[in-house]
Amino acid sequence: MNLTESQDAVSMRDIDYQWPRDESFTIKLEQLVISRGKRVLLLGDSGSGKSTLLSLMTGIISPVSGTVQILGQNINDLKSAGRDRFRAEHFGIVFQMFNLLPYGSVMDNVILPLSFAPGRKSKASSQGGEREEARRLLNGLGLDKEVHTKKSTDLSIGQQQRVAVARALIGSPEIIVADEPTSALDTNRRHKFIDLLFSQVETSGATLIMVSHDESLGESFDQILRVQDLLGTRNRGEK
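Please give only the structure of this chain, in the form predicted in complex with ligand ADP.
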């Protein structure tokens, strides 16, 4: 099966995972399937394994056993470098702390992933050029051109967050993963941010997987998954 034929963005089965040197936390996941184009909210308390699950899904870590298929590709069949390339090409990732390059401008930060993803690079180029595509995304997220040349360290948290989203969206990767991107925002800004994110994801047709511990965000999503229901986890303190 090639990538374009699979109807599932994500299909994870019979996953076992344990962090090295930490026996108190284990993940057992029977099945997690996310169809293409869906907007999914993954809810769970702090420490319940949300970020670990995203790392398994994006191939940053590999399960002890079980399969992780992304767009029909079993990513654990790939060698480490191939998995990195696959991740760069097919995932746009918004990290919890944004991970912007401190010395780069906003523009540099947004076009950075294209250096590691030739497919995304050519998509961005065909949409009027890389920088033009970056400008379109930044403007769509409410960042005017005066901001595009600023250093990322000179931005507010809300602005950094939008830059991180533009960087995830550029070149239209099939899956956008966002790890608690709203945690630094107050409730009002949180809902505005979600609206912006949704309108951009809709334009690109991507699947959105967002992680949060905020139940109030649920109504906007197509599907809500609860980590506690998905994982047979044993948290710290429990035996």
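Positions refer to the first chain, counted from 1. Under this definition, the rigid core comprises the largest set of C-alpha atoms superposing within 1.5 Å between the forms. Quick caveat: nothing in here was measured; it's all calculated off a predicted structure. What changes on going to the form predicted on its own:
- A displacement of 2 angstroms or greater separates the C-alpha positions of E23 between these two forms, with the rigid core held in common.
In place of the form predicted in complex with ligand ADP, output the structure of the form predicted on its own.
Since only the chain itself is given, any partners or molecules it might have are not part of what comes next.
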């Protein structure tokens, strides 16, 4: 099966993971399947294992046993460098702390992933050029051209958040993973941000997997999964 044939964005089965520096920390996952194009909310409290689950899903860490298939590719079969390349090409990630280059411009931050992902770079170029695609995304997220040349350190939290989303979306990766992207926002801004994110994801046709502890967001998603229900017995330390 190749990437274009798989109907599942994510298929994780019979996962057994043990944290290398803490043998008491283990998780077990019988099955997690997410279809392409779905908007899925992963709910989990602090210490529930949601960060570890995301790291397994994106190939940052590997399970002791079990399979992690992303778009039909078993990423366990890839070496570390291969998993890094695969993640750069097929995942757009919105980090909780945004992880923007502090002294890079907004434009520099948005186009950065294209340096590591030739496929995404090619897709962005086909849309009129990398910078034109970046401008379209930024404008769609409510950031006009006056913001594009600013340094990320000169932006508000809300603006930084939108830049992080544009960076995740550029080059149309198939899967967008958002790790607690609304944690710094009040309720009103939180729901406005979700609306903006959904509109951009719908345009690109990507699968959206968002992690949060905020149950009020659930009504907006196609599917809600609770991390505590997915993962087996483990210690309760935050990972």
